[in-house]
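First comes one chain, alone, set out as structure tokens in the form predicted on its own.
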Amino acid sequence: MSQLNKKEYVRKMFAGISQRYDFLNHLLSLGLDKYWRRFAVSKLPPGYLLDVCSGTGDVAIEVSKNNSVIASDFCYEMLQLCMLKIKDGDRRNISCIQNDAENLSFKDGVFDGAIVAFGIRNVADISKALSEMNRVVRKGGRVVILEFSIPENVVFKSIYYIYFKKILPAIGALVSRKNGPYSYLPSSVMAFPGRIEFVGLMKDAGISKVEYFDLTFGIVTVYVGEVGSEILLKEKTL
């Protein structure tokens, strides 16, 4: 699939699902979803954010319960369920806006830190997405990524393994009556580069200072690097 018809896929493919988009999350994830990303904002600096691919929004809501955050990402499907939240929850100091991570409309160095939850293995460029996340933040900023991996325990990936690619696809087909999207979801996770990997991404987009933390038993990891610091890789397991 080249990278224009993957960007149109994806977009389309969550614009089917954005309704039921929450209720799937939380439960295909038992509720680990909530947590994870609490731990992942956890590690961004205060100031100014930018929330990347943000989707229905609940990473920015996270984030803007001590800051100021821009909610953007490029299914308007999905931004408007992100507006009704933050119309309901009455906040203020979040801002939804329609954006492509590959192509960021900010200017650079605005930002005190950019995250992106769930969503850095679904844009078409990943090297790029990297790179404009490094260039909208300030020297000394910080970049969060949370996305999800492939445990590294032997017995533990069997039986994960056992839930991604049977289990989950079934019920997400069963709940949002389309099969696509969460057959999809496996498959993306597995093609997606292993830890090593991925922070060479990172570096290679101009972010250093790389760290990262497995979490529940290496289902996900959060990355963390700094914009203009000196190169540092060190490995945490949660």
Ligand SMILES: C[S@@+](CC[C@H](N)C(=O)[O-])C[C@H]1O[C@@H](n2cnc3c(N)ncnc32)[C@H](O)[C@@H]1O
Second form
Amino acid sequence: MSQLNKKEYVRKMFAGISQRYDFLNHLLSLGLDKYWRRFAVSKLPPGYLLDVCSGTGDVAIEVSKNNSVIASDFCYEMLQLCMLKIKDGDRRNISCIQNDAENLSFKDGVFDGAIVAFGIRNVADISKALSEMNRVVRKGGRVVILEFSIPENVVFKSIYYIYFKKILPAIGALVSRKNGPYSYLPSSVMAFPGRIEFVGLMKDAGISKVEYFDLTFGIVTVYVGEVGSEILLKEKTL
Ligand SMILES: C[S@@+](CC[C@H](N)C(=O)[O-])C[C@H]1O[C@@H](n2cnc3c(N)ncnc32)[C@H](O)[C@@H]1O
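Having displayed the form predicted on its own, please output the structure of the form predicted in complex with this ligand.
Then the entire complex follows, led off by the chain already shown.
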């Protein structure tokens, strides 16, 4: 699939499942997704923050408890649900913007931090999206990525795979009444770079001091990095 085709496929897929997205998220993760998002959000600095691939806005809403945040996504149907949640919760420090993660419409260095939860795997050009996050965050700010991973423990992995590759797609198809999206989930996770490779992609995008944290036996990983290397900062002050 070409990058352009993947983009359109992903956008249409999320538009198609948007109404069932939150319900299935909580059900299929047994509610753990809330804890994963909270952990990732705790790694952001305070200030003015960007939630990329925000979808229905759960991360942005968590961030908005203590900060101002922009929720951005290229799928209007997902963002519409985010806007409804914001209205219902009477939250004033979140704005929603329809935006492509590979081409963010923000000036350089305007945010204190940027986060993407379960979104980077779906982006057609991952390196471009990482570079964009690096560009819009100020020097010394943070980029945080929460994404599914492959567990490393062999015994746990074999049990988890039965759930992830067989049971999850079946429940997802039943509830969403669509076959594609919940089979796409495990296949996209299998195709996603491993932890060390992904850290390399972050570094190539200019993000330094990258650390990662495995949660729930390595089902998900939170990557945290800083924008602007010390060398670049030094060059600027000379
Ligand atoms: C699995 S959802 C994650 C939503 C949310 N962050 C969460 O934690 O539930 C992935 C989201 O990424 C968005 N997405 C994928 N590629 C994108 C791109 N290139 N630009 C902006 N959004 C994108 C999709 O529209 C979808 O809403």
